[in-house]
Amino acid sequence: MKNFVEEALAQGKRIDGRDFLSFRKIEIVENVSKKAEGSALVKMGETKVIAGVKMDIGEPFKDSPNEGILIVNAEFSPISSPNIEPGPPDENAIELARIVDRVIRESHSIDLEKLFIEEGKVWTVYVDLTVLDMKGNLVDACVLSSLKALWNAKIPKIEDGKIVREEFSGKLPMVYKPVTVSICKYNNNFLIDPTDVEEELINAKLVVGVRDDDKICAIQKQGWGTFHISEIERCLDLAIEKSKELRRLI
């Protein structure tokens, strides 16, 4: 297979049929968990991901005491792939999870200011992401899945200082839809969400998060290879093109 899709890159073209800029198949179902805050599962292409967010009261850090807290995890979960075993997070999900916690964070898709309860209290804001299958190109599909989980969490209600779960106060104050596109050098060309088999035939991959007033949030090279100073700006160019298409999703 790896020999195969190889020999179709080199020709310019992919086996499930697509040009090198587009995206395949996209789907979102939101809301799938009952106990989680927001919740939404994305299957992009054959990977699929779901994400979760709940939301606890916290202590803010002392930077910035009037803001609320945001905290990414990710999983591996062993169905997802075969050579995943069971067992703590390895360096791969917790790169992923930083990624995806940079994007939210620098984009400031997340008004913190507005979760301030009091003196000393603010909401903490967790976005834990499960991968249910490995077939590429997991950054574009975390970030689109938590934005999505995001943008439809409602903050608990309180009452005498405690949280009354599946009673809610009101939405969590978003502002902005950041979401990522992973975009691949192969050779001299480039490439958009790429299968797992791809991902393992690229030379470099450039991870931009874009928000929708077109502005560049967060930037991730990943691989050996390099990219020239011309590359990129015509991988920015791209990422913001085609995050269009993602954000159409939210």
Given for the second form:
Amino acid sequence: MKNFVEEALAQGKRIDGRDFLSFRKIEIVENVSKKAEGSALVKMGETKVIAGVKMDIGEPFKDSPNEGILIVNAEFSPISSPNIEPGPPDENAIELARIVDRVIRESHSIDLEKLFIEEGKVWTVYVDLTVLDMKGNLVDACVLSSLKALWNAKIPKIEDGKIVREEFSGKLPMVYKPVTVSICKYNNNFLIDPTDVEEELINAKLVVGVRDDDKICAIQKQGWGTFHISEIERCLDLAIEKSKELRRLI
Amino acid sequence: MGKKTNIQLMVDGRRIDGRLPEQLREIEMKIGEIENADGSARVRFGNTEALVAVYGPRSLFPKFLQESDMAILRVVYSMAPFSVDERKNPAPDRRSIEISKVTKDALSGAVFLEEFPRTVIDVYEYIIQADGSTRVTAINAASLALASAGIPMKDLVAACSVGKIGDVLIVDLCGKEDNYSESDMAVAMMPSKGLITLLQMDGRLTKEEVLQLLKKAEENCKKIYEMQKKALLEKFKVVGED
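Given the form predicted alone, state the structure of the form predicted in complex with its partner chain.
Once more the chain from above appears, this time first in line as the rest of the complex follows.
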């Protein structure tokens, strides 16, 4: 299988018939969990990830007393692959969660100041991601499902300082729709949305977070391969161009 | 990063610690302080200091972790509990785990791992004091430690941080700049061929600004690279001269 995919890539082809710069078919199901404040299931080809938003009243951080708190967590469910065993998140799941966290936070996609409740009390927004089927390009799928879940999330109602579940006071104060496009370097070519088998053959990937106004909000290089500055320039151009296709889906 | 603050990071063209925008902090590099290690180095950028030891190539157990055609490189980044303002729990946190992973990627591409099948090269990074840019300081030390362990490499890996305050680009961020500047970027590269092995950025930058910062990073990685070579030559100049 691996050799077959490699031969195809060397000829500029992919075994699912896509060209190098096309996404697989993307399907999004909203509100997949009724108990969550917001949720979304994203299918990117065969990859499936689910994101859910829960909110709680919390104490603000000392250095930002007027701002709500964002906590992102990701887990590879043992459902998702024969190679995953139950247990705490490994380095890959932690890196994934931290990239998603930075994209949401650094793009200022949530207006955290509007999540102030009263002196010493702010909303904590939890975004929990679970990978259900590990078929490649997890970062892009996870960012997309997180943003979709955040954009349809509602803020629970508060009465006498307590949360009333299943009643809501409004929508989460969302501002931007950042997405990531992960660009893989294969020989001297670039491709996007790799499958799991393609990922095994690729040793250099650049995850680029792009905001609605084309500003770059996060970059993370993955794999032990290397990039030249001119290659990074090309990746940024591609990411900005391709980000528009994903943003339309949020 | 990008937290709101009243702290003035830039006054009259000088940074919070008195430096000019493109000025590196005082840099010290010393090789071979850990007697037990196969290679070691200590690197200090101002008040950020990293001590790194390399053990290996050595046998790897359990056996199923071995790669039949190459060595594996493992990196553990950790911070001393007293290295920061408020005591840090010594257990690995999520940040340290992510840094360990990206550092492994940053170094693996520079080492001829195929020379040592079925073995492991362990790189242990320990931050003694932290005032911003700890991951890049540790990478500079790790690269020296690997070289001093006699492990064949394509090139040294040199690293530095760059960022932006207002419209001004800055290099080698200190702790306050790390926390409050609008954008920051960590870059590691093999300078002789200009190959980037680590790149992490967050903030809000246009494509042009990202590229400008990358160029600044490249310039400064080259300066650091020269210092690394000097440190190695100071340590090993006696070899072959007797």
